[in-house]
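Presented below, as structure tokens, is a lone chain in the form predicted on its own.
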Amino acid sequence: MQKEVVIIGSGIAGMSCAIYLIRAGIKPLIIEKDVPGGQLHKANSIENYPGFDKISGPDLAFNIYNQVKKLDVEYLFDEVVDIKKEKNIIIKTRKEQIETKYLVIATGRAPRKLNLEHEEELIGKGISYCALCDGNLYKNKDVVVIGGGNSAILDAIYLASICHKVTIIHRRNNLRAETKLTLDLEKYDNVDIIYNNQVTDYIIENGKLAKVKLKDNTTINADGVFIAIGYEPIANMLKLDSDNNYIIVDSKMHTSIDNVYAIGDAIKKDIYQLITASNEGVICAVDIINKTKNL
């Protein structure tokens, strides 16, 4: 399969790059191997995206999908194996092999883990990294937010209204999130906040999560545990130009492979926000159409 350009990743990057590539009349393809939206699908609500006073991440994931297909830009829902750069790239995923001139990459991030002992069993059965997606688990239960900023306190805050209890677990003394977040956390009298102190073991109970022990020593009871403690690139392939795995690119978005391109929540960058990521999107476009156009 040859396509001029390959995008991979469906976050709020990849599909407003995608957008522009078609409107420009170059068709891209876009390999997806989860839902599109991304990290969207993790936000409850969403408030600093212009255009809306209000939206739900999935909400907001839903409409530019919709966009994106009306403009009849090819999927493929698979996941890429491998990555070669020879004369043009060489994408290897689990079905197919695609050769294209210009890759983007919109891989994003994946929630940071804390690797402690028990970890990886409880994923799905008492951990989770996404409260929108399994709240409703742990209605009218007990359940513990680690984290401190943004992420954390959204999740606390979605929780706060469906559990019985809330505590979240910060290693610092404050919090990092924004006030409006801190000042909306404050109207739930069912969260508690323990500050300066981590979580150091799972303890489970007939064969499931029961409780949390902290670095002081103390339990705390725990149906469910939320991790909200930021996030990490995923696995840059082409071994391009990084710094702590986030990939180095310029002001038109190059990595330091001649046509390959990174964007959204992959890159090393100051700000990490759905507005960002949208605009790269954009940068990384025009200067594809630019050098197809010989502009």
Ligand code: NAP
Given for the second form:
Amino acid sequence: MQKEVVIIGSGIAGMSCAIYLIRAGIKPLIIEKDVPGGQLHKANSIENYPGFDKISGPDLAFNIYNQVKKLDVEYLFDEVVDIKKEKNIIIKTRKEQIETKYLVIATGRAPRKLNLEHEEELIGKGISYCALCDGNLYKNKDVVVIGGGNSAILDAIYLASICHKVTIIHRRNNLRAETKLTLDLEKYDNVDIIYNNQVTDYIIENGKLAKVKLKDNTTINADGVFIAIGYEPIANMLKLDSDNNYIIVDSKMHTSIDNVYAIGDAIKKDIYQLITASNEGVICAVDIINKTKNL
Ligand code: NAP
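Please supply the corresponding structure for the form predicted in complex with the ligand (the preceding block corresponds to the form predicted on its own).
Starting with the chain above, the whole complex follows.
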């Protein structure tokens, strides 16, 4: 299959890029291995995206996806397994081989794991990286949230509304999350925060996660543990220049390889927000539009 522009990843960055390209007469192909929306599906409530006082992540993802589909953007739901730069760029998915002139990498990042013993086997059976997806399994139960950033506090707020008790465990003595979120958290009286401590072990009783053990040897009841300690970018198949696996781009979203762009949470930057990801999608689209029109 031959395409002018391929966008890998259908989070807010990839979809914003597609909207601007198609409105300029360039029909991109979006390749997505999961559901459109990316990290939006993990956000219970978004209150800092202009135009919405408050909207759930999945609702915003669905709104943007509908907008993209109405503009007739083509989708391939498949996983990319290889990318090569020859004269053009060759992308192999499980089902197709696609040749494209321009490639936009908008693959985002995945939740960072704590990598403690038993973590892998407990995923879905006590350990989760997504409160919105799995919180309901722990209704009226005791849960632990690990982390002190925006994700951890948003998870704790959501879980406090459905669980019996939420204990946040943070390795420092102050939260990194924004003030509005910490004030929202204070409204719940079933939340405890333990500072300057870290989970060292998951304690399994009767085949189920029952407690976590902390660095100071105390234990906390935990029917579920939600790990919200940041994210890691997803594999860099083209070996683009990167810093800690985050792809390095210039002000127009160019990577170290000609005609390969990167946008959204996959890139090295200061601010990881929906609005910055969307902005990067637009900057990249305009650069591609200008190049195709020889401007
Ligand atoms: P983050 O801001 O990087 O915070 C990660 C938290 O986990 C930090 O408190 C960190 O501790 C802790 N941590 C990291 N590794 C750890 C480990 N091995 N053991 C224990 N604790 C560990 O990550 P995030 O909260 O997922 O947010 C990621 C980005 O997305 C941020 O830029 C954030 O602003 C943005 N975001 C924004 C919103 C919003 O605007 N509403 C919502 C979600 C995310 P230290 O503090 O000690 O480093």
